[in-house]
Each structure stands twice: as structure tokens, then as C-alpha cells.
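Encoded as C-alpha cells, the following chain is the form predicted alone, with no partner shown.
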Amino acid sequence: MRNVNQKILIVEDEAPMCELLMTFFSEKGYKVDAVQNGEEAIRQLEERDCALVITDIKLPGLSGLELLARIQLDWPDVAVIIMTAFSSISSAVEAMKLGAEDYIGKPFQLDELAITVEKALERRSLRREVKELRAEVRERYNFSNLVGRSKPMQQLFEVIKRIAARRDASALIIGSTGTGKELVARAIHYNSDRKNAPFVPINCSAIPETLLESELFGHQRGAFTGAHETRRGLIEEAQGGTVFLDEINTLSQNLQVKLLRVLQERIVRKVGGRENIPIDVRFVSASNRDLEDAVKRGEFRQDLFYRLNVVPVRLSDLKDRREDIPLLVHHFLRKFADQHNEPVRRFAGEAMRILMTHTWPGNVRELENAVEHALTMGSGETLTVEDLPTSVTASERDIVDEALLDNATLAEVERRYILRVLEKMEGHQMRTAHALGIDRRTLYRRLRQYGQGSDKNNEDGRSKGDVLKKGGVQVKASSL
């Protein structure tokens, strides 16, 4: 598809050629201006946006090469095509070295110039798109997008800053599933001076061991069955950037030895190859298991552990930083609203209470999924308990966390605990008293205080008047 409607500036001191090029490109749908010297071209660029400059290399006053140098300095996003006589091809080559997009020799066919312009504009658009995407990625993994005000998160921010500032420092991230290990690795990369080079994530457990060596280090053609061509490995692909080795604990002993050599000597050798290829990459590794224990058990090499663990990063479980949950919930609500171009919704108080007191075994990933589930199932502006997944609403809740959230007294904590045990025992008072380690009469007195007892009891130990909560609905024990 042609990049029409973009602005082209023609710099040519011969009036007939100027007129010809203006007419030709205007008819093709481009917006065209023309000037006859470099000084006028600079004034035009200062006043108006321009996508591409077509300039003769020989101009009165400021030469085409001098104009090119000025454009490269002040308007680097503007593409430049140099027109030159065939006798001055060496000057055109010099122009390419200085940053010209392309050149064309005089005399030329107009259709040939049109193709050159179209390709130059396409390359310019691709560069701008890549630049915008990189800026978007950098913004996405900026510290402001790592959500949390808790003490563990503030400590994490400081560690990331320190690692990012050291170009070659390796880091080992330890955290449970769903705590955001790759997010932290990307934050390290995109806040360092390696941010414009590749970030290459590799899940060591997702690639079969027979293929992982070739994926990491590359292979020579014919190195093994199916190796029909020479391929670079992922470590080499990350040249200048960061390699993220997720689930590093699953590496075989054989690959551990080979990775250690890469870390020590900063070279890779393809499978079946003889050449040592220098590499300039940072290694960030992650594991959901404590590698020190794996070292003690002989499952992970101690020397490799020390190479990877230059800076240890431990991520807290979400249940250990509950004060961040409302911030994360709001972050996800905004994120999904932006994705679907809809207003930001909110959770009702009781729904937020459940989110605050759930144990979150899947950590931040589970919380994000729960928010998305609620947005999908809920139809109103305010999301309720009924909109949350049953895995969240029906799970056991931490009584202490609930009490802290509600500023509950010790007596209230006791009441909640007794009633929860009673519910767990399906309203059976004798089993409840036994589980609590108290006399049944003591339990009965407590239940009457809570308005949960009656004068008559069933033979199985349930009080006919006992009222329990199941699935958020109050029912009489006698009806269970």
C-alpha cells in the first residue's frame, strides 16, 4: 500500500526538473513542496512537517551532503533520497554512509524514482512503528506499572533499580507461581541501558531437553537429524540485551555445565560447531523453588548457582502484601476497560472484602483472572460477590486477616471462629465442641449468645434452631 498523503520536499536548483517532479508526485497523491537550495529547504523543515526530502547532491550554497547532515541532526525521522549524476556515484555512497535512505542516478525514469520513494517511506514508517512500540513497551515495564505500595514492593523497586544500573549483573528471581517473575525481569531490562536490544524469554521446562541445547546455543547444518540449516541460538539472538531463563531449576546437569561455561567465558558454541562466538548479554533467571535447597540435594550445581545468584530477588506472595490488593484490582479494572473501550467499573464493598481476604494461591495472576471473570459475568456498573468466581467466594478465608480488615475485637474473632467450625462440622454441636476442645454446654451457651441456639436438640447433636451460613445464605441447621 502506497504511503500517499505524506509530505515530500524536493530540493532542486533546475526549475524544469523541479516542476516535473512536483507535478509527477502530486498526481500520485503526495503533498509536494519544492525549493531551489538547501537554505530554503531548512526554512521549510522548520515551519512544516515533512516525511521525505529528495535533494540533488549539487546545490548552490549549502550542498546536498551538508543538507543531509543538518537533517540527520535536527530531523532524524525525515527520510532523504539523494539525486546524483552517474559520474558522482562515490558521493552518493558517501551520502548513504551519512544516513541517506537511498540514492538515484541522473538521468532516471520517473517510475524508478517513484518506487524508490515508496520503499523509502515504507522503511520510514516501519522505523517509526518500531520506535513507538519500543516506547510503549518501556512504558509498560516502567516502575510506575509495577503496582504496590507495601514494604516488600518498595524494597523490590529499589533492588530492580540497582540491578538495572549494573549492565552485566546477573539476577536470580525466586517467587511462587503468579508472583510476576517475568514482569520483574522485563522491568530490569527496560530500565537498563540494554533496553533497545532484545529481551529473550526462555521457559526451560517448556522445551524438551533434546531440543533445549540447540535452542539456547544454536546449531550447525547437519549437526543432527533434521538440522537442515545453520541456526543462531536464542542467547546469540539476545546480543546486547537480556536473556531470561525461567524455571532454571529444571535444567539437566548436562546443560547446567554448558550454561556455566557461557557465563564464565562469555562465549557460545553452536551444537556441531567449532567457532566460539562472543556474547554481550545479561542473564536473569527465575525459579519457583529455592535453588539453595536444590544445591544441597545435589540437583543443581553450586558453581552455576553462584554465577546466577549475583543479586537475589525474592518476590512476596500476594497474601503477604494484602494492602496492595485494592491497587492491583483498580489497575486491572482500568486495564480491561482500556482494552475493551468501556467505562471503568468498580467492586461493591463485600466483593472487595472477599478479594482482600482470599488466600490467593495463584497470586497476582489469579487475582487478575478473578477480576476479568467478574467483568465478564457482571452486567452492572458495580461488580458484586455473585460476579466473582466460586473458587474465590467458596474458599477458606483467613479469620485473622478478616478481623484485621474489620478492626474486630477478640470476642468477635472468637464468635467467627466458633461459627466457622460449626459450619465445617455441618451444624453438629458435639463434633464442634470436640474440635474446639470445649464442653458442649459451653458451646451451647456461646451459640445462644450469638443468637444461634434453641432449647431443643436433634439426636445427632444439631440444634433445631441453629442457623448456619452456607454459600452466603442463612439456613437452619435442622433443614440441612
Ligand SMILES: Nc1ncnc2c1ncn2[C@@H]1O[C@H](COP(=O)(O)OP(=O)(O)OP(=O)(O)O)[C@@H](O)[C@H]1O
The other form holds:
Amino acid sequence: MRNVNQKILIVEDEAPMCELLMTFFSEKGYKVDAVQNGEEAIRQLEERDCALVITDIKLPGLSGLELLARIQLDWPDVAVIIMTAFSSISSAVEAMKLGAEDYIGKPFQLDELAITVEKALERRSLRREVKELRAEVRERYNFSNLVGRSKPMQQLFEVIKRIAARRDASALIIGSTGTGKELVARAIHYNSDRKNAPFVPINCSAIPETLLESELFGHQRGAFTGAHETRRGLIEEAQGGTVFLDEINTLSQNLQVKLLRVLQERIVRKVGGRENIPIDVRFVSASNRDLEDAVKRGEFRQDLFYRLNVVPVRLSDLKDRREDIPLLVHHFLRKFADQHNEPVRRFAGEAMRILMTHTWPGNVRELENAVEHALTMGSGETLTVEDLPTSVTASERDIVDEALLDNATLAEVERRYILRVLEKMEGHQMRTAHALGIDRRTLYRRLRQYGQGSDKNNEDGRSKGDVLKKGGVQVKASSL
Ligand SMILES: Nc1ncnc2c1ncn2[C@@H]1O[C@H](COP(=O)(O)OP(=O)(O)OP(=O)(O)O)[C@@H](O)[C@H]1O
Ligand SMILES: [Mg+2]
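The form predicted alone done, now the form predicted in complex with this ligand:
Starting with the chain above, the whole complex follows.
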């Protein structure tokens, strides 16, 4: 009986009954307290931890049911057992609906009540274990707003922690669009001892070159037309913190040279200025292209590349870590539900299957948008295939990506394409052949090769799909 150490609170207005229960449960080893009404029970619960409440349904003042409702609200972890006279069994039903763990009819045998209590405590501790386990899982698969259980994501969390711990180490994040590069940069910053200083993101491709230079380094008054006053650059603004150079691959040769100097000497000089300003910032940069290739092609300076790439971080495409998809979907469902103060909705099985198999060229951002789209379109508690964006459901679009994914041969791609078009044409072979720009015979031959073409119906250009039921009578599609 592993639950005997727990605390039980008895709420009973009849003194002899109260005494009897106290003695009985104390002898069994429980810690027992007893009070005579609901108001006192609440005071007790406010003061100390309690695992279980046994309460009479009929009490002076606050009734047993009202007490139960209050416990459900404020102490949902506390199990409640209701004692009720057999004559008022309907109130026991009511109590169960309100969330009582169990009930017992008066008069009862003490041993019977002991079993009821033991079972209730057992169920309660199971529930708590499950809850703790869930919290632990959430913790393990969540890191600074990044969600992922796949091996690459788990490794990423470790790499981020290691980078964060090295105050000055530059990091270069490479990943396709929407894989979470900015999120990773923020995670590095907010897990480092620079977290109380600014995190300054700069998108190198969004700002024209001349402007970017003064944005980064600042400018002296009169340095160029329009420079009416001296301004600090973003690197200086980030003093003590982290500069995030996004799309670093688009940086011009000229600025590459200037940035290299900043990294080497840890000083900035304003445009048109003479003063060397010492800086204490970490540089995290990101690119959606392989920078090494750009170095090989002579587009990106090798020396700057080495400076930026002290610790490389590579983010994999979502299609290469599909086991993260259910977790991400749930994460976004929750996020949007919280934003709108709504209960969390879920995806129907088929919709989830599509989410799992889509190739996600826009990666996590595309997935996030798809979830938001579904939440906006869907009306019910369960989101269906119809609620997903057509870009996700129109699988034809992904045939090439899919083929690349499993190194399909040309013949295999042809097979898949022909079958997809056939599906789109609802099995109508004439239309399929026409759409494919091949003659019917060629199509039949192919379909037979694929084990799809020996049906009688096919000979006159229709397959089974064309035979529709109408008013209980089978009608051929062509005659409709
Ligand atoms: N592992 C993840 N867990 C939770 N949310 C994620 C994850 N990865 C990306 N996201 C979310 O996806 C969106 C895109 O992420 P982010 O902006 O960091 O991508 P990016 O790689 O910088 O994209 P781009 O190259 O297009 O700038 C954001 O809303 C981000 O919160
Ligand atoms: Mg980005």
C-alpha cells in the first residue's frame, strides 16, 4: 500500500462518524484531518497539501457538491470521494459528473471505504506520473522555442548550448528557407551570458549596399549627402550582445572587406569617421546557400568565411526529419489556440497523413502557415484535408521533389506521373492520354506494364472509376 503516507481530509458534520473515520484511517497509517463543514475544508486545503478529500454530500452551509466544484477549480490534483445516503443516489451521479473520483453509499462497511480510498489514490498517483512524464517529454523536445525530437534536432540543441557557452565564438548557420535559422540565432543569444544585452538582427539582402554600410557601422555627420547627424551603427547598438547577420551570402565584396576588419580587430569605424570604437559583440550569421561553394566560386572571401564559420551549424530540411512533424503541428496548434484563447484543435487522420508526407519546400515556416490556414478555414473541432491549403494537398506539384527524395529512375517518375494524371482525370483513359500527349495505345501499354490495364472497361477508354452509380442504377460516365 504505497499510498498510505498521504494526507486525507474528512469533511463530516456528524461528530461520531467523524471520529470513527479518523481513528480508522489513522490506524491504517494515513495522515488524517477532519473538519465539520465545507468552509473549514477550504481553509485546510489552502493551508496544506492534501491528496484526498472524503466529504459527506449533506453539510451545513456549503454543500458537498459545492465543495467538490471548488476543489475541481482550485486543487484539481486532489481526489474527492463523496459519501451519500442510498436514498439520494442521483446526487452521487451528479457528483461523478462534476468530477468526483468515486462515491460510497451510507451506510457502508469501513473496509469497503478503505478500498475505495486506496483505488482513488492509486488512480491519482498514476495521473500525476503521466502528467510529469508529459512535462518531461515537453522539456526534452523543446529548447528556446525550438521544437524537435529527431536526431538532427536533438544534436542541434547540444550544439546551440555549446556555442552559447563560448561568449565570443562566431557561428554560421546554414539552412534552407524556413528551417529556423533566426530561431537558432536567438537561441544562441538567449542562452548565453549576453542575454541581457541586445540581439540585433540585420538582413544583409534587404538593404541597399550604400545604406547597409552606414547601418552596420554608423556614420559621421556630413559623411555623405543626407547625413545630417552622427549616428551609431547597428553593430555598436548591439554592444555586449549579439549581431545576427542574415543572408550574409549577399554581402558585397566591399562590405566583406570591411566586416572582416571588424571581426579581426574588434573595432568599428563610422562611415566618414576617424575614431576606432572597441566593440564587444558576438557575430552569428546565416545563409540559405552553401557559403563554401560561394568561396570556391570566388564570390565570398575565404578569410571572412573562416572568421564567421568558427562553429558551423547546419539545419536539415523538414522532409529529412519527418518525425518532428507531429510535434511541430501540435506546437503550432497550441500556439495559435493560446493566441486566440481557444481550446486546442486537432487534425483528422488523413489530414495528418498528408502533413507527414508533404515535401515542405518552405520547411517549418510552410508547415506553420498550413496549420494557421487550416485553423482559419476549419469550423469543427477536427481539422480535415479540405481545411489544408491546396499547395499542400495538390500532391502533383511535388512529384519531382519526391523523386529526388528517393533517387527514382526516369522510368519510375514516368510511372508515377502517368498514374497521378490518371487519378486526376478520375480514371478516364482517353482524357489521360490526351493530357499526357500520347496516344491511347501507348497509355494502355504502359498501364498494363504497371499492372493496371487489363480491365475490360479500359478497352473503350474508361476504367472502373467512370462507372458511376446514379439512383441505384449503374450508368456509364459517357452517357451521363
Ligand atoms: N524547430 C522549430 N520549432 C518551432 N518553430 C520553428 C522551428 N523552426 C522554425 N520554426 C518557425 O518557423 C518559422 C521560420 O523560422 P525562421 O524565421 O527562423 O526561419 P529561417 O531559416 O530564418 O527562414 P528564412 O531563410 O526564410 O529567413 C518561424 O515562425 C519559426 O518560429
Ligand atoms: Mg530568416
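Numbering follows the first chain given and starts at 1. It should be emphasised that the depicted structure is a prediction, and the values quoted were computed from it without experimental measurement. Note that the rigid core is defined as the largest set of C-alphas that superpose within 1.5 Å between two forms.
Engineer: Does superposing the core leave E229 with a CA shift of 2 Å or more between the two forms?
Structural biologist: No, shifts by less than 2 Å.
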